[in-house]
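Single chain ahead, written as structure tokens, the form predicted alone.
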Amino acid sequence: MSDRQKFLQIRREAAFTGLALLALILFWLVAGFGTAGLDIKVMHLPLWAVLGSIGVWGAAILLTFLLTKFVFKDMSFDDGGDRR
């Protein structure tokens, strides 16, 4: 892999990365505020208590698999010679 391509893998690794977090966080305003009026109990919890916590930490998960199954490559930085 070329060190261009490295770049490119790093710079699409990186945007993905942001883009999950945009969604954990569009998920969190969801998932807290947006049932915050709905009379809902999980486990005599309000809703939005537990999908503004618990919920946010598995849709971390899921995002983490996701990012590690299809966008991550692993790609040695190694180029054999040190060219200081």
Contents of the next structure:
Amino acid sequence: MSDRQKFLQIRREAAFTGLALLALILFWLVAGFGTAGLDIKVMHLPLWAVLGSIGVWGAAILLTFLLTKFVFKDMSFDDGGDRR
Amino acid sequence: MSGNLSALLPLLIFMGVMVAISIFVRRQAEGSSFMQHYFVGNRSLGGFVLAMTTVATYSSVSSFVGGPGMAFKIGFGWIYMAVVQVTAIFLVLGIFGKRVALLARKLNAVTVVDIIRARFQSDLLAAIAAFVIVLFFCGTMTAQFVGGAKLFSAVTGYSYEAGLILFGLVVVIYTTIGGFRAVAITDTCCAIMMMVGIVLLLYYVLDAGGGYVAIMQSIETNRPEMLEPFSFGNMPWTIYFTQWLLVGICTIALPQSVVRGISYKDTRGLHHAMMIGTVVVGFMNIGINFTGILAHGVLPLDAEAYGGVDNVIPTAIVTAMPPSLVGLAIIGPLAASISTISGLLIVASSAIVKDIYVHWKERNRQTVDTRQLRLLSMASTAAIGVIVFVIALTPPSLIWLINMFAFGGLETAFFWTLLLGLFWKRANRAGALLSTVGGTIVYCSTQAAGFKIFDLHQITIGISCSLILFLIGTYLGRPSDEETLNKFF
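Let me have the form predicted in complex with the partner chain next, following on from the form predicted alone.
In what comes next, the whole complex appears, and the chain from above leads the way.
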């Protein structure tokens, strides 16, 4: 991989990481505030508290897994030669 | 000076292990480049250690004492807010991890300031960045020293000063001796002990409180506000919003986190670290704050009755745990404190030695021999540690606020400079200078004046002004030269 290709790949990974953040923020909003009005209990906890804590944590783990599995690529840090 | 000796013994052993690790690491490093070893651990960290050191440096004593104390007071809304921290590790490693690793090798950079200097070709900006790092790190370290020593005193019965001397001096010593690699390995031990401490405390709080169901039924009956996201007005939306910025999104720019991108071995390790770090940071955040809520099972009164939110966890430890295990439980929060101190100490030292002194020497075409560099680096690490230690001997009040103030200051100074500087070709010196200096001044001024907009934390003003100034400087200033752009893009 040339330096230029590495940079483009790194920029792509950073952009997808940003998208993962946006997805997590949306999930966080829906999981917590979005379900706060529901009278559902899970293990003596309101549903919003479960989804807004363990649910968000699980979503973050899932998103990180997807990022590292499908978006991030292994690359060498050795000099990749002239990019041009 | 009298206290619980059995509570002291595990802590003494733990501290002894920390010093032994640093001596071992120091001996292993003989023969390698001192600067590379001392400030970035020879870029040899594996995924597990990278994850643990990033999490441990990020998680401070506030996460283990003030945070769960607030959860005790507010309820599940606090966990809902705190869980935004699960983004901290995958964001910083995902966005900056490879970028700074690649650049550091290309530029032979050892610090984040090295990269900033090379990107914007500005010694002035580098000096300001180093100054900002040292200044705000000293604030954060003071908060860690004070928080740790207060916790030590409350749980063991020994004096505040004894706690400060015991764990404060030990952390300065082992960081001084072993440098970054020792910090990373001891951080890993600290992170493991934090998790052990959480599990132990959770178990005994549940046990002493009559079990999970009994505690939850009691909360539902007596404290219904704890089961509502806004906690009947105690948890306004402004806190949620600013915490997303302060302890979530903007943490990617914390120099102590970004520098970890320079220190790992390969991208495989980085990917592992993102996963492990996200699992661990979530476990810690949810675990300790949930424990704070369940502490109602052993502490039936309001937080104020126990001396405020900072005393909830220490009181819960003493009340719920058998005396023989108190010493083990206290290692967790103290580990959070010392791992943050050591992580900051080594970066602050590198800012003084590498970013200012060595660069100044090189500019004047003078060389610094390895022996001199070693002495200087160790002296600098020790001196910063001792200065902060002395400040902590007469503890300033409002340590929680000092910690958050420093967090916000670092984020304001570095967020746009790093993010736009490393990913936007158009970003230039004028923009970075205006953003770093102007944003920090605006942030500190609004903090000093207590000025807020819509009751939001001043990070919102600081980070907005910082962006505006960056854009103004970028569009009015000269573009970066072609040679620099070729190196970076």
